[in-house]
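Single chain ahead, written as structure tokens, the form predicted on its own.
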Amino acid sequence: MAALRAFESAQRAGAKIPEIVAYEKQDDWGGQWNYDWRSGTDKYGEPVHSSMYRNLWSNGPKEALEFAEYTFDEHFGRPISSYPPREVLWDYIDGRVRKSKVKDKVQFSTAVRWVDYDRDQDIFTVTVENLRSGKTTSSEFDRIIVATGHFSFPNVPEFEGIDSFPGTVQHAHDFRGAEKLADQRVLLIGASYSAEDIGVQAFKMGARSVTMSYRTGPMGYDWPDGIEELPLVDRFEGQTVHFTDGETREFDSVILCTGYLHKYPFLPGELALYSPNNIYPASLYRGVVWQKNPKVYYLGAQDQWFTFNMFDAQAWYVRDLILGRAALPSAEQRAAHMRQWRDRFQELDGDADDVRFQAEYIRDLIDATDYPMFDLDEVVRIFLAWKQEKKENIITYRDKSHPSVITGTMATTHHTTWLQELDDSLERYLSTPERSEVEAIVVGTEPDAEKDEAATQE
């Protein structure tokens, strides 16, 4: 959706773009929030491209993914809150480019099955398949823009005993949903974003208790009752676990939060990525251009602090490599850049610099587009912030509200608490719902009170 959005930008200002073909495999676009709630493979028969569940809220706030040329407080018309649900989320990405054709570019259901590239014709043959008829076809490109993510092709360890378990085991990548974890004991094996939200997630939803295994570290937070860190799992026997400090626990669900591969089926080796998760993968010019093919970009091959924004920046610049408005090092060039970066990439130390090093590399590319540049002092300021806030209560931070970087306006605090709230649909998260008298005496106003005031504001 950026790259398309890049080159519409361009076309609306009076650039001549090339011919383009999108191709996406599922019905719809919107990559990871784009529900299904299929686990395993698709009604298709493919395997499903979505890690999102239910009750999924933005775990990182938006003024810290906002598109810097299409603002939330356009699309909405009004402030939202700081951590807005999925289908709100999606809503805002799909808003950006609704009223344009660039949908019309898309092949949707349709997933590509194989990328030759020809040396000497210098040409990519992509072939395709239609999913709903079954068709497979071929064409060839110029050019190849990957942008498919790369949290979708589970990382699934193995533990002594664990075939032996009775309860239910499952990746992240397969969970839709906690409701049916209550009343659980719950194993969450990872230490890391997914591990943090579907630990919270059961404990919201009523999980007897949730227990997260880490391999180098605990995530430290200040846990309420029933939530808990141990150290790595060593051996599972029956419903016992054991882990490695001797310690062992009861389960009856295991879900395994242990991260994803940089998995490109459709693509021959010479041409995919192989790296751990990492926010600045070797073999990747400025992080999207494959330096042993220079007509092969990636976009988000990232792990990622920005989203949205980033996705953006890159795809800008991609597109002014394709248009040939930016100009192309060599390869020995693009080499000692990457070493470069890779340099100051070994010496980051924390969360902190992370950040700090992603925004920089986001200005860099920014800096050589047209791509609307924005505070990226102040996203990493909210970054760290919002670091501050997870550490000092886990369980409120999506309670809290930030200013948009883009045009200043600050967040509204959200109706109801998210730990309160139970239903994540848009119409919900938009409304004004009238507070319940319990709700009314806890925060002081009647009923019949607040009634009396909006009528008269009216």
Contents of the next structure:
2 protein chains.
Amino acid sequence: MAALRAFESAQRAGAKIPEIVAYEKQDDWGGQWNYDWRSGTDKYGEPVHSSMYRNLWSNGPKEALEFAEYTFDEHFGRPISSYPPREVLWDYIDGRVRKSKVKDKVQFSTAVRWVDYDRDQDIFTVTVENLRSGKTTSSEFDRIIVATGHFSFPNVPEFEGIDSFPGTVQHAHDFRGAEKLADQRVLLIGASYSAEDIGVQAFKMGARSVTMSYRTGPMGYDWPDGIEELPLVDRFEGQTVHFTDGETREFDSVILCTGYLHKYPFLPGELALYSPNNIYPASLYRGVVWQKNPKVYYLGAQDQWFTFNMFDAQAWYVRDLILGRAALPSAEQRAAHMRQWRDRFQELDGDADDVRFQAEYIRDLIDATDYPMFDLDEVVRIFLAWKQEKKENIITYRDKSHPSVITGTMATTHHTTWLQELDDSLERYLSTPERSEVEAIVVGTEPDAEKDEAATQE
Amino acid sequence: MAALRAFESAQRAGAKIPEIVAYEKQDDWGGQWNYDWRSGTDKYGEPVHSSMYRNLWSNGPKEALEFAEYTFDEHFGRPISSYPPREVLWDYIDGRVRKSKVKDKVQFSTAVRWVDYDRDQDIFTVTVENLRSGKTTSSEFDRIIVATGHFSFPNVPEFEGIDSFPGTVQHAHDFRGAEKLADQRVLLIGASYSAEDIGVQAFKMGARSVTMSYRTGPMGYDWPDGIEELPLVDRFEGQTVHFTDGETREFDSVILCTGYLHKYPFLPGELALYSPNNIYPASLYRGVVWQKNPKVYYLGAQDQWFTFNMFDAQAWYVRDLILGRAALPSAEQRAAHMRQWRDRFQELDGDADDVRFQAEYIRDLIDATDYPMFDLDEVVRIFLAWKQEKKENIITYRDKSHPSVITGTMATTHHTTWLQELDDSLERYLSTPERSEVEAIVVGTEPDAEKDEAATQE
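Given the form predicted on its own, state the structure of the form predicted in complex with another copy of the chain.
Next comes the full complex, this chain leading.
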């Protein structure tokens, strides 16, 4: 969507743009924000793209991801809160492009099967399948933009004995809602965003206990009673899990929050990015140009503090390369540039450094394009405030408000707190419930925050 | 495995065989019988192939699937029961080939990405990815055998409101074990083997209720208390499901037993079989030769009463076509042959007819090859006895015994009944437990067969 918008933006300003075809295997756009109730494979038998779950709310302030050229104010016509639920965010990203003609450029329900690069002719042949008809066709292209993201193919490590764990085992990618975890003893393996958010969702929905297992170190939040962190799982024995510190617990459900793989099954090995999930993957000049073939671009291949606005900055820069507005340095110059940034990347020490690095990375891209510059330092400040608020209270940080760095508008305090709100719909979000109605919801559904029933210990 | 064995068999008899490469995306062979505890995507991020669950036992008598040239007697050295659990069957099919050199012909952990057919050169280019290294390579072949089966890509239809059902929703493909269904109210959508077997597994493991929903008609077994059949789901409303007859029930878990798709994402549309699941799919001469390109063969593309021995008959015939031992009729002759069989197929009326048709289909194949003919009429008789035994008691039919049509050996009565046996391992299966031990298991774990707690009705 960012790439389509980037070209549209140039076209509106009078530029001649090349023929563009976007292939999308889902029936609609929105990527991760396009919720599918199915897990595993979708209605066409393709691996489900989205890792979205029903109850997901943004886990970072919307002010850190706001498009510089399409604000929340412009979309909603009034201030909203800082942490909207998924439907609200989908509406925002859809709203930017729904009225334009760029949707005509997208072939939906179409899976890319294979991309072949002919070195002699310097051309890509892209073979796709129309998932509705089963028909396969091939077309030639001069450039390829890989915009699939890299949070779709789960990383699912092995644990001794997990093959006979009698409860539910799934990866966070296949998690669709936390209601079913009510009264369950839940094990989350992982210590990053998936574990953190599914953990508090499970708490919100009344899980009997939530245990999170870390490999490197605990997240260390001031968890409410009922949530705990333990080191890595050593082995499963039936329902019992042994941890490396000798502790044991019994569980009903296990959710593997073990991250995702960079996986591009439609690309030949020499064009496919292979990297751990980090903010400066190797072999991508300016984070977007595939060094071994600079007619291949990746958007959003980084680990992400910044998201939508970073994708925009990348898309605008790639567009300018393709339009010839930006000059592509030589392979040696690109390598030197990447070495310089990799060196900086390897010096980073902690999250605050990471956020600042990513801000500088975006600044460098925007400086090279006509994407509206925005106050990146202020976004860094918002990220640091967000981190602090999470540290102070992991259950209430979503009730805080932040100012837009584009419009200056201060976010509203939402009508219902995250913990108390059980209706995640757009309609509910934009409604103005009576005070009595909000209170009724609170009384009727409040999780028992006082309970101190720890996980069963042996 | 059948195709490899077919060529090996000819080679042992002195024939010169062509170069063969088998690509297998799993780390080992055995297809559906190669259990993976993961669901959705496998350790490489590929769609999980197998639909196997831990507690699966053969749901048809082993005497109906026995290889004509490698008997259960030869493999196990003694009689065993008629309905072995999955590990036992995997051991049997592995045993036939494990000591031969055919395993060297298999490139494991290798996914086929794309098959391209060059009409001018009459050659196939097969592009594969080594999933361990990420390396992609292409090789040329004269013939292609598609032996992936067609029970791997789930068919997952939409139901109104299912996107916000708060409990667990999964397809039978992703079902890995029934223990987690204990105390749950379980809805199975479907009325074929998946629903039937997962239903009785859920009953065995202590589900609070099992409801099966049919589209066309009920299975109609004499279900024990706690299992019922209802017509199709009309819609979900929260935890409540409305059926088309006006009944409503609340459920904790939903398992979609809605079948599978013929899906071959590595094949261009003109080579990919597209068919409903039936015993005589169109466009396959003798059920194996792709009519539009007779250098492409499918094994096991039919719905299956017969399995292992049918795959053998198909593999032997395809081998003979490739070796030039069997002549391929002209396209017109093939079309006429298919019309004739399609006409017979369309006359079939019920399961008994289907079984006899498939027996005749296999007889026709074996007549054309040197695969050992076996008493197909006797297998038909066993299938009909099996159907009768299921009709009499869907819970105990697996405790019955049948004779081998190859060796005449009568199957043993197993040391523990299916309902009482909670250890599905090969080791346990082949053990000779003390009588007291079997009784202890019975006493300790017997499901409450007397309970008549029907599904919650509103």
